[in-house]
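Consider the single chain below, provided in structure tokens and representing the form predicted alone.
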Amino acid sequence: MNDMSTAEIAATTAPAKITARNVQVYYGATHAIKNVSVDILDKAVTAFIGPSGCGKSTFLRCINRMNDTISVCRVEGKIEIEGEDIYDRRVDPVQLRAKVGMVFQKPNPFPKSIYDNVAYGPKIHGLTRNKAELDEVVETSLKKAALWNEVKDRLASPGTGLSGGQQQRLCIARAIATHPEVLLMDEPCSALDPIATAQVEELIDELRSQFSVVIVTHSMQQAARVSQRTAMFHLGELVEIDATETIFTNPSHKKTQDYITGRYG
């Protein structure tokens, strides 16, 4: 379990990077998220845990408006990133998603070269002025994703030719290439073997020095290893959020206690 350093204890009193207030999500008549209010801190990993179907991925997708792509989905309430209401109609969801990177459960590299996978976001968002700048962003992103040394001699090869763990790290490099402020990860290790999982977890721990990271995980061990704060969801409600160590050793709610001791889930 991650012991909280002095810096992390200070971070828990730092201003929130993301604030959500009274968030409700409906899929047609189904009330999937019920009145969730939460503060998510910068430069820290926040884990969302809870049984399958409890709303943790649905809430995660609210933070970069991925639910906008589902016609029957309706989101109410307020979510702000550094004080900006991301659901304000003047906010362009495409620009928002450059600021809020996302890594999915199954590695999903584009059917392009390793280089073009990482260069794609900076290109479409006009973040680089020339090839030299783009080369630098690609190299820096792959280094941050702990993949550069493995792929630097085959950047023109297809991303889909990499191993599962390498593909997931490529997707992380792609997500951070647009210099996001927030990195969302939806079960990023569930399709990976234990060695690749350990590599991605190590990477998550390194990335938190630069980003606000939010991870949905089914693995309580993973939440304990990589996060500083943990939020417990149950039936669309946020049961509690606290320092990870507190959640796992002294939770406030019986539902959390029952979940982490394996009574349901």
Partner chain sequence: MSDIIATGAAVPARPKNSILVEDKLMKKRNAAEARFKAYGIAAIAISLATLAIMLWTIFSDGVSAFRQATLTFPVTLDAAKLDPQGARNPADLVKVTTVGYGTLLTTAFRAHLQEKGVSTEGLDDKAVGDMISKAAPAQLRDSVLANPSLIGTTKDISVYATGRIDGFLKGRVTMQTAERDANVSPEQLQLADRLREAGILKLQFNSGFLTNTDASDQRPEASGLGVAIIGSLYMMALVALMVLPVGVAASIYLEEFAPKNRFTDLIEVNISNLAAVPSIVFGILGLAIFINFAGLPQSSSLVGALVITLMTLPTIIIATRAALRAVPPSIRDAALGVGASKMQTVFHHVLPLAAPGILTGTILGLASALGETAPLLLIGMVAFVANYPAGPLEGGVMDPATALPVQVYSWAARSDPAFIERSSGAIIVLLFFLVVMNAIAILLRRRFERRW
Given for the second form:
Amino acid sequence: MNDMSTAEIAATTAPAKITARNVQVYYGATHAIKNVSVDILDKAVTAFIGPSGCGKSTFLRCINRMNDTISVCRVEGKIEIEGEDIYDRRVDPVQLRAKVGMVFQKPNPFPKSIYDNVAYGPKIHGLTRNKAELDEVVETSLKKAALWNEVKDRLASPGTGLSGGQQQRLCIARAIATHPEVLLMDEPCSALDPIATAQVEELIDELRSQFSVVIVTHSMQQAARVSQRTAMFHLGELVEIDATETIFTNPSHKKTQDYITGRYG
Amino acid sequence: MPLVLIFAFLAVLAVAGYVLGRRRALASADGNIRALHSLPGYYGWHAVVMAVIPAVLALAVWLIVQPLVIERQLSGFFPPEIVADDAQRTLVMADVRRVAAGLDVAVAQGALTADQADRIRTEFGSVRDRLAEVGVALGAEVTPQVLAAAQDYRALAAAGGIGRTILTIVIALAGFAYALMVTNKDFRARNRVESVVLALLVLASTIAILTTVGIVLSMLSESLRFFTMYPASEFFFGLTWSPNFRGNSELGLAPLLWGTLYISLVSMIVAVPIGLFAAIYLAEYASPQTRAYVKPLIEVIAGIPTVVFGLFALVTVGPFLRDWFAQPTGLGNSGSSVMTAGIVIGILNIPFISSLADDIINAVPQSMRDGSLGLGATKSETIRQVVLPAALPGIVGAVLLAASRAIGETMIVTMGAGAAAKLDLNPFEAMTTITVKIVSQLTGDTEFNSPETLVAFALGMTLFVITLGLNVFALWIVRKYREQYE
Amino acid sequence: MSDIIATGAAVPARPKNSILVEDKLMKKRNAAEARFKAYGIAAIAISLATLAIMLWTIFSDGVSAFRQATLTFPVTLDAAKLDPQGARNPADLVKVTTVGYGTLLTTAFRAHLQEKGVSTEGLDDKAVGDMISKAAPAQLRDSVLANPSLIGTTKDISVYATGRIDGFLKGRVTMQTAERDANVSPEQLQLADRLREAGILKLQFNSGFLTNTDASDQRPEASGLGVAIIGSLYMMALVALMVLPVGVAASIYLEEFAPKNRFTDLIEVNISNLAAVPSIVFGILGLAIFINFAGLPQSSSLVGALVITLMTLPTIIIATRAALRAVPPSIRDAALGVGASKMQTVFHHVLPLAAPGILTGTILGLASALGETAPLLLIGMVAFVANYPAGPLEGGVMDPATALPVQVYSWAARSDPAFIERSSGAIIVLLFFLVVMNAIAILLRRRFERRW
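Got the form predicted alone; could you also share the form predicted together with the partner chain?
What follows is the entire complex, opening with the chain shown before.
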């Protein structure tokens, strides 16, 4: 499968934002990610699909080194963002995560006000010089996350008081307030109802103009709706990656075919 | 009959009841167990329950009532003004009991015959000396009334003893007979036994309430007695504490309350940062192996008796602070001080705060940490700005509970804080606390009729109210914050 | 989603930095991170260091209490002095007081020194005799009264040296302190040095520390923990006897039978609040209810046990309920399903399964009760008790006694520094019992740990 990915990548023309080569992940004795090589493009949405436990979330968490927080987890291979190896000894994961933001499966607003939730990132990264700038960042981010109109009158109330969909959009606003270059989303709609899901999907589509977005999803339809490129994972291996249209209309692997037609999942 | 023998009798009756009840039930069913309503053992237990429990209850009631009745009977020996005055009556009755006990000892040792004990008169020589010979020390010479009352007391107690024995045995036998009478194959022995057992279970669980009632009533009644002798306003608002057993005491709460709060404050300044940081390190930074060793080690501190900390304060911390801080800076010359007691109580409270805070921090969902780390926050930023605010209610609760422990701590302050009641700001001065004064006013042979002794109950009540208030407040805060985040 | 179009461009963009280079702000943030972590390590280091210092001081102060300076020399138990009638009649023997035995001892001591050629220069006869503990004559008298056949024999005996000499051998008393001390003179210390060389004076293991009763201020060397250990033992046995049935019964009711109503709510709130009431309040309760109202004897282990039972009960109930809750509902369902009554289910199935947990909790509760001091001070257990309480069947629980932690306190309150050593030694004994109890609890937990 390794030779495959090189060929596939060669076929893409746009510049890669992130390149991963021969990535292996171990959880203690378990080999969770096996030799995955993948390119992720700038200003595009890449979807990771595959049956549960296939390693797509694990791989996503490697991209901003969230796996560092798990003590038994070990990562090998190379992941570069704009040519810089993120597993280089000199890299501070904190700086990396400012560049590669993340939105999680379950909305996890901080026990703070809506305003403070969004202002958190800019504050710790020292992005603003004064309160006016911070207000500006908060407002812009909430607007980008399509939440501004709903919360502008109650910025001081706790973020935990919002509905599930609003909370997830708050988390997206929080992530984009730090001005990341890449946005990782780990099944961002799995805890949301269909209406909220639609809102978030629409939002993802719009975010594409500014960020490189990687989304892990269980839903085939979602991948088809929001992504330009789709990567299929199975049992810790990358089956194939291609333009979304190609994957869904003319996959080159039988496993992908079976998965997208619902034979297993 | 002494109590031991009564209980022995009940035990024998119980065994007999079990055997006979069981046999009778089986006999009524012609040996066919299946014809019985309950298992044969239940019929046995039913007999046991019926023979023992009513008898024991009756015995308990008798034991409580008898002294009250005797005391009323004996009041005839004394002038009404003594009987009317609570304090004097208690004093006289205590004398009577002591002389009576002395006569008992004398009879037991053969220094007096039973007859002599009943007829001995003060006119024939010193009763005190006679009793001293057999090792019963009396404070003052025995007055004729007291002696007569004591002799009457012995007679009444002896009569009471006989009545008690008869009553218990009769009730036990009656219960025994009743149980055997009703025993037949259709009797629902299991249901009866089970409802008795259930009643016992309920009784056991009400002991907690009885304890609280006992605490409140005993302290309240004695405090009220105190306030009849000493004005409440002077107790609560007085600025001087100088008890004097010859009278003219000033018993102001303020210096004690100040000492208590000051020492608790120092202890919290020690315990909160250390306990909290230890908890943070253990919960967020330490590897599982480190945690497995360090956490139990810190909890060892909590398992050490407070008197050990008291000795540590007295022998090590006090002299150290005096020689290295108080004397060089000219702030004091005493090993006992607010600092000594405060620091040592602080050490005692470290494991309390750290293990509570550890639990609370661990309860903060991991997703919250991930959210912050995913935004590029460092670990400490995550802890300070996300984890701690989320854990705040629990931590505030833990801190308040620790404060209540510090306020109620006794041994460390008794050994390390000193005995001087003053309103002072210098932490290297010896000061004293509510608990120290409770101990000092109540230890030793004191009669409970002077304000200097009874003040301890008012102090106890104050302490109880403060700590209870803190606990309730702590729980309320926790609940309020929880609701906010739910 | 028209919001996006409205977005102003005024927000300052994040500077595009290499992730390989630590920028200035990052340096600051990482320094803060390192500081924060260091605070945590410091907090743990301080806690553990304090624990270590405390245990070390206690042990180094206390371990010497188990060794005592003793003088060994032959004594002739002269029949003419001890039993002038010669009938060995106990009534006659009792008439010879400790003073008589004292003279006997000091004379024998001086004679032995002369024989061994130990110079007593600069000391009068009394000062030489004062080297022997004031408790020694009474001990000799007791052993003679217990065994009158000793009279007339000559026997090597070991008696305690006085506390000051003991302190000299242990380094607590020096020539300098002796000069300012009315109880000992430098000359006596010099004599002690010579006695040590002659092999008459030495430090020996002192079993008396565990068996002797308490002794007065002037005789620290003779004081021991006997009464305190017995008192603590009586109390713990009584507490276990009372707290286990009541605690288990209350827990069973609350956990298995109690309906959810105001009454049970009240009990629950009560139990959790009682667990946080300062221990001294229970002392006041004991004084008011058990001593003043019920008229039980002061200083007795029975009253101590009652107070500690009430105090420990909430802890035991909390632990027992946790143990009962750990038994899975499936077991109750299974028993109920075959037609057992609720009561049978609980007593035949749930309780046996919860027993190890209950026992562990009880032992831990007792361990913390063993160290409890404050309430016992109020019920008079701090009084000086010179006699052993009677046996448990002879009503010994009603006799005055003291308890280990209280003994620690009352020794620490005495003025003679020799008692600080005793106090620390008592803590060693107390901690030994605590360690044993905790070890048993841990073993029980390991042995019976069960996971469903």
